[in-house]
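In the form predicted alone, a lone chain appears below as structure tokens.
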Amino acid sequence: MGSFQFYKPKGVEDLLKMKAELGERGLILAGGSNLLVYIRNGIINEGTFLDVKNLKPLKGIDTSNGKITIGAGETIREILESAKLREKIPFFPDSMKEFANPLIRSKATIGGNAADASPAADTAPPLLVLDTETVIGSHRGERVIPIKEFFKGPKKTALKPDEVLLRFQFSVPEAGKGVFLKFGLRNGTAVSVTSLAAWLALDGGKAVDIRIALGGVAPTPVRAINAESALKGQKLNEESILTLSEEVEKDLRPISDVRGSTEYRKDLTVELLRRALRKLSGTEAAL
């Protein structure tokens, strides 16, 4: 273990002014359940937590006026079960159904999995889809940033040394519904092999809104927007959606590790953004 202190916020005045202070050495502290991997495995060493658990402003659902905030410190199970954004928008709480396992979900907060920036994030691809904007704070105020700026490689994010990630927010679509869809080795903790997110809004069979996202087959997660421009405006059934699908592969930029090859991921994505337009066009229970 290396060397470590501890510090409590009093507010997130006082959290941005100790982040402007440490920079990187100021370690967020809310679920834990990346951080203490990352010390556990000697990734970090050094640095002082600032526990952010209980800082009420990083808390908190807002549903109202057509628009959705949510603090960064929700944990997944609060977001999950949120009835407010069930009744708003339930594919999101949904897509939370997959995030690793009880445990960690109630542990887990979506802007420390959205700060990890693992391109297998779970909660990237949803956001992604529902153009969600990022609103990041420091001692020199705030700053917006769309979700698709905010992931810049593996492990890196917009987040300057001294920001800290407050808040997500996005709109609620006019129209349509959305699914995600995960593949994984095994259940329970499983790392994604890769996943998918899907909205579609259809008017006389043809989509309207598509919009497609993918984690776990590039450097960061992605729309895929090759996918999205064939997709769009097409009459949607069986032969369409087989034909049209493997468009997917243009937004494609996998590579092979222990969870599966670069060809796999790209058959595995192909299937999986047929599986959503099929559930999604309501298509699935003709086959």
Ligand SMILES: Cc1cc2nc3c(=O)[nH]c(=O)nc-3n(C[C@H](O)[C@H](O)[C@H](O)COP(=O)(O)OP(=O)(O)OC[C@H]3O[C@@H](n4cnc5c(N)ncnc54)[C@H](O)[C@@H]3O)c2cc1C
Second form
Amino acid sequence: MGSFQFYKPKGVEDLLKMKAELGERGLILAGGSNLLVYIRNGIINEGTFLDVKNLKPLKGIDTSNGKITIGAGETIREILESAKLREKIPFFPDSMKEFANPLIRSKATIGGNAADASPAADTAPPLLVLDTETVIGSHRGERVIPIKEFFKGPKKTALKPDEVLLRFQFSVPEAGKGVFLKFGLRNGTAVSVTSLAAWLALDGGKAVDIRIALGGVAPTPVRAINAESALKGQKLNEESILTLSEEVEKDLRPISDVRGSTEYRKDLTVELLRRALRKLSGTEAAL
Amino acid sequence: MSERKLYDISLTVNDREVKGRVKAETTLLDFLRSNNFTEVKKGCEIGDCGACTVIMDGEAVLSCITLALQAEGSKVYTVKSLGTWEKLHPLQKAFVEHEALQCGFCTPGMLMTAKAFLDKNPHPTRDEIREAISGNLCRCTGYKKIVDAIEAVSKREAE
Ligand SMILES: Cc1cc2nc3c(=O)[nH]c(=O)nc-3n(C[C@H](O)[C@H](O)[C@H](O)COP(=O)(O)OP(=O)(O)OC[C@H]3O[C@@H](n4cnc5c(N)ncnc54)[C@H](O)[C@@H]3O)c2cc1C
Ligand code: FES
Ligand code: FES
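We have the form predicted alone; now please give the form predicted together with the named molecule.
Starting with the chain above, the whole complex follows.
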């Protein structure tokens, strides 16, 4: 074991100052459900914990002014139970029902989930579908980048060593609804193998707004741009859903360290997309 | 080699003040066990099994993925806070009556999860109970008897 120190920042400025001093040795400790597991497994063996668990400025959900803002320190449970979010965009809290189990949900934060950058991170597909912006802070100031530029590879993000995720922000789409589907190896504490979030707005039966994001099928969570362009403007019925969903195959990229063969994940993703589209287009009942 | 830094810590466990000096990376689980609260079970140590669950400031918490220093100033309760042999807590009684334990390894964690859950949601459905304990693994009972026991307590309290 290397050596660890512990520090509880008194505010964001203090946190950013410490992060500037320590760089990668500054280990931001939110829920600890990734970080403390990495330490236990010997993957990380030195550094200074910067305990942000109760740091107020990283907390908070705001839904005023047509924009949704979620602090990086909000737990999955807080998001799931947020009445404000449920009122404005039930899709988002509903997506969190798939996340592990209540014990993990009350620890795990949305910021920790994104910063950990697992290709199968459960908050990622819903955040991608909503064109979320991440607000990043450092002693140099704040910058805003789209979530799709935030994920760089398995366990790699756009965060520089002195940067901290502060919050997420997105606008509620004008029309439509969303769904998140996940296929995991084990219920309860499963880290998902394949997941899919979709948002659909129909006009006269045609998909006028279609957004699809995938987890666990590429080195980062991704938008399924090929499937999206195949579906855009199309009339959705059982037949078009069956055939057009195949297009999502072009959006998959191999990841070496994820269980499940490529072929299997392809079939699974196509099937998840079909289910999502049936649900969102209301053609499900006809089956 | 520089001296390893130790940190002072003070919290209450089962309403008793406990003080100590810990390393930064010492988990709440290890801290509790080294202070003779060995009723808190050490299972997977990576958040997977729920054996180490305690109640911290009213919430069920996995002590193996919580640092001791994060519990500074907190009120922590272990399964021993529930009842005694002479006077068992309704949950403990129900677990015995419904044979909701075999080897008993998962039980301390399971009981604390159930306690925190019923405190918040006294009259849950069976599905809600099943969901509430889904982070506590039991290799022996197959869960049905555990759900039965928790449900029995919730029904009893409703009367
Ligand atoms: C049993 C178990 C089951 C799990 N199941 C799931 C699951 O179903 N789905 C899923 O997606 N994940 C799952 N996970 C993984 C984990 O719980 C999540 O990724 C969680 O969201 C991490 O959040 P945290 O607050 O616990 O992160 P921490 O462990 O505190 O931090 C994770 C990483 O992010 C960094 N970090 C944290 N906050 C910030 C910030 N504000 N700015 C910059 N960096 C930051 C940390 O330094 C660390 O590197 C599971 C984990 C366990 C142990
Ligand atoms: S020992 Fe803590 S969850 Fe298994
Ligand atoms: S009784 Fe043996 S693990 Fe639950």
